[in-house]
Amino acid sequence: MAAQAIHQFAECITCHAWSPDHSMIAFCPNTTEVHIYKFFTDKWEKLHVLAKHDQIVSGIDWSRSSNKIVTVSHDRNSYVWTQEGQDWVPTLVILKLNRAALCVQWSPKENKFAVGSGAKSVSICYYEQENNWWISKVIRKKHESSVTSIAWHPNNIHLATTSTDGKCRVFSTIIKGVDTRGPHAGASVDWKFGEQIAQLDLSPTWAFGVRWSPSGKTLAYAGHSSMIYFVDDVEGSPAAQNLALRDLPLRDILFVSEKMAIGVGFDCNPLIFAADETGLWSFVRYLDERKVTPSTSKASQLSEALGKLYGQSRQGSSSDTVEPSKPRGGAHENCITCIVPLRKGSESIVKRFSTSGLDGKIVVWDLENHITIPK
């Protein structure tokens, strides 16, 4: 079994994040609080409770270098938590939102973070040394509905978003005085703040779980119509591949390498996707899979034919495939809503990751001994 460890922390978990050395975990048990646990010898012990929000905490991210925690909530607020001795001290972030904050993520350089919201906007937050506070610049009037997920490009400037309007967009977030022109910045610094670099209109339904590959060459996101989309060369001439799933939709995606990705969602079981030498993506298998004898009945053949028809794309350049059904049962017993990589140092390949969901479990998965990870 690929599930290395299964921890039952609560009845339901909204989101979670790990400390830089993976010794502590922070999660929201579907309340206004964030609980921080640490593993001692043979059990987890609660060390801290971050209680500052007034409504459910919808997003957590723990920075790897600066050891700061950022949280966002439906109360429209965000806090950056800094550890001082044995306590975590919050600093309020000025988000300028009139609707719930839904997701948050530190940028690769950790000099800013992005917050997606129900206000059809994205706040790019950065620290202002002179006034000793976190302020934001807001990307407005680009989304037609709530921003469900965000993902930073490795260049620290481009930001991808998904929305319940079914679209995936890429923006420039360059901020004068915060972002500097580096030797590898290239043309990415020529964009102005908030300028839309690309808009992908592949999904006819809500879109979730956007992620970049380690190099930033490939972008992936999921649609609520049980589709997953892989897009190459987003900034230039986008080439899209659409994969239709036979079961339930995905909620989040993680690239474990340049040619392999993990999808999680309502099937309660991580899905493995891989690209071949030509760059064509396909479904590999379920990670928590149980062997099932394939059916050759007329009913299954009809279902497969309908699946192919359902998965056909209107995009002429797309490549569509339909994935097989899977057996139920596994480590998770309810929808998986969050997937977090467990990287060691600066390694680019993710060999371990964790998932959390509506069953209140956090599961640590080990890929190294169960599947060959292509580079």
Partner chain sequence: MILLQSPSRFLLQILKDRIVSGDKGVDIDCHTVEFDDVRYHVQFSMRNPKVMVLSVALPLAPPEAILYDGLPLGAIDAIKAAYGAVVQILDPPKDCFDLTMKINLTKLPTDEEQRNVVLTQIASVREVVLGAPLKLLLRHLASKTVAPNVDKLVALVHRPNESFFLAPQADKVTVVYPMRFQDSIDIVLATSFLQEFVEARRTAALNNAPSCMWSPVPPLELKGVNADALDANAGFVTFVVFPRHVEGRKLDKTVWSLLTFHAYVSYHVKCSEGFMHTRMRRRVESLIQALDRAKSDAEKLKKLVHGGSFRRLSMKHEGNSNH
The other form holds:
Amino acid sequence: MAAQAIHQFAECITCHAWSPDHSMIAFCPNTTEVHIYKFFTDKWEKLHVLAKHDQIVSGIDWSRSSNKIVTVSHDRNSYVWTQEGQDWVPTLVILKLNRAALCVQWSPKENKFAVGSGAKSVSICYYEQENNWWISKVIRKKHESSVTSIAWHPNNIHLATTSTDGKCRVFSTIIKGVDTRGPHAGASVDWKFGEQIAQLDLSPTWAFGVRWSPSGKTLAYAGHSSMIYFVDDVEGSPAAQNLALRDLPLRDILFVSEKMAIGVGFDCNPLIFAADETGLWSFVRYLDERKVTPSTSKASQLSEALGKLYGQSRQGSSSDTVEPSKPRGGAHENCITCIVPLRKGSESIVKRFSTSGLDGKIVVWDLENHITIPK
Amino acid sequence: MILLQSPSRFLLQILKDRIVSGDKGVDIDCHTVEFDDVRYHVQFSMRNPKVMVLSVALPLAPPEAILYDGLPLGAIDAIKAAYGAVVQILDPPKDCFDLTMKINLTKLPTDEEQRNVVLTQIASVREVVLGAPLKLLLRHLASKTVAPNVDKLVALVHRPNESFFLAPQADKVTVVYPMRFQDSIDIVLATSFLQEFVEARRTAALNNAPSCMWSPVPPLELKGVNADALDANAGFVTFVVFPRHVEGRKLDKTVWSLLTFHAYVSYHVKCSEGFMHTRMRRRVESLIQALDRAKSDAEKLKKLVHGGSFRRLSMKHEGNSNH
Amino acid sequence: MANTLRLYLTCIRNTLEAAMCLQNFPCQEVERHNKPEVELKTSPELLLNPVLICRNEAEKCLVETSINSIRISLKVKQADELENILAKKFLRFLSMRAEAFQVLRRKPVQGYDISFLITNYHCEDMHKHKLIDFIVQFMEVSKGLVNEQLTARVSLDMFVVSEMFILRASM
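Given the form predicted alone above, produce the structure of the same protein in the form predicted in complex with the partner chain.
Below, the chain from earlier opens the complete complex, with every other chain and molecule after it.
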């Protein structure tokens, strides 16, 4: 079984993140707090409660090197939490937002973090040593609706965003004094902070879950019309592949290697995607074997319904029987909203990862013995 | 109880209790209403223990139904015939009532069974009084004649300001009811119900039952009747009664049935409504339960969360929680 | 007759499966607010195409979806006056219990007999497939699978009662 461990932490989980050594987990139980649990011998115990926000915490990220936790909330605020002894000390970050913060991620070098917001903008925050605080620079242009997810390119400068305006964009976040010219520089030196490098208009409806492949050559994101898009060479001449999903849309994506990605969402079961030698992506299978596979006729009926909602024509045929809705079955009982890698050391291939969802469960998945991961 | 019974259970109970109480007893001063159209007032005082006074208020008569001294045709004769010396009619009747009778308790038969018969008869005062003209006409039908000095179409009081019509002939009497209901739901239910009468009559054909018809418009028999009397929102029901339906003991039963037709229909319409309400309420409750079932798992989880138990699935990576 | 009902309900079920993919989404227009977008309609990009499923001219189902909420409106036609009255009574019973039926919208959408409003919060609390089952079951009940039984039962009772009345006179 691919699901290695399942734990019910709450009734509903918004998002989660792991400590650098994977001994602790931080998550938001759909409240204004962040709970940190540590695993002792045979069970999880609540160690800390980070309670500073006064609306739901929509994003958590835990940096691997610097061991800092950043949280963002619908209350428009962000805190960077630093561990001092037994406590976690918050530092307020002025994001300069007038709407909810929706997502957050540390940059690969952990000297910046990006926050997507309902103000149709992205805040890039960096630490100013002299004043001992975090400063925010806002990318206000281009987005026509809320920024639902963000992803850092390995070069620590390019940032991909998705929005409810259906588009995926790549921006430069180069900040003087923070981003030094180095071997990564190259073409990115010409771009100023906040300039849009690329815009992808592939999805007819809302876009979520953008991620870069480990090398940064491929970009993937999900469209709510049950699509997943794989785009190569975004900054140069983008080559996109549109994959239609069999069932319901995705909320988040993870690249486990250069040629394999996992999508999670409303199907409540992780989907495995892989690229062949020519770079052609396709759906492999669902990860959780416990899923009750729907019949092809049901899948096509769903397709037809999706087509109507999003104004596209998709093939479908109707059936005579009214089957009762089947519970999706499997490890998760409700929509999976977040997928986080559990990397061992500096390995580029992700063999284990965790998912959290609206059912309040966090499930740890192990790919090692279940599928060969193409590099 | 499907069929309505003639003696008023309320009156009968009061009368019986009075007899049973004997010397002990309290003063009685009770009012009651039957079928929403007839009022009774019973009085008894220990100062005058030999007498009970019963007053009856009849439904307001519509213009086409003729009353004689405030009572239907033949009512006084019928009372005298039914009760004899036990009852004395007081003239004038009490205020707001159409008939007041003094019941002489000492004149009741001593034998219990016979006495009950008389008390039952007194409790059936509605049938005696209101049914008098109807009985008159139907008695003639039993002997295959027509009562003298009777119009081709007779209007009798049915309910407050409503009448029903009879067309008496030697070999049959046609009875027509314009049916009216106030509540919009009652109208629809009653209309369905009345149409069932016609269906029922078809299957009862072999049993020599009176024939029955329903029509949304006034039937031919009512030609010439005042338009107000013909305003019926639940249609018109017509029964045709033959001599065999009023022979012997059947006469009283038929009179009572025809007299209280609207009450019968009304009663069953209300029963049906009650039944439907109960069923609907149950359906709604079951829907609420279905919704609760959709929630129940989440509620149960609240108790699990604070336990902190860890469910391991794969035994391959023992003790590997710290990676 | 039964076939078209099955098709109708299946179509509605599939539409709901696809449309009920909701998520918590804070209001873009007003800070710190979180309201059902399908009701507010302040940001058009957050709404999807409404889907109208018609069984015939008088019976239809409108599914309006947004990013965090879905509105399902039903129009039900009854076969005759009696069923019409039963349906009205039934809907009145329900609207009086709107509190218990959290997903019921107090007032139906213009042009419809009853409306449901389901938000992401309902989907967090309840299993999606059970919610959909509930909606379809509700439709079966209010359409009259039950009503047909109800009126049939009532008709039978009335028949029996009429018979007794008539027979009394002949016995």
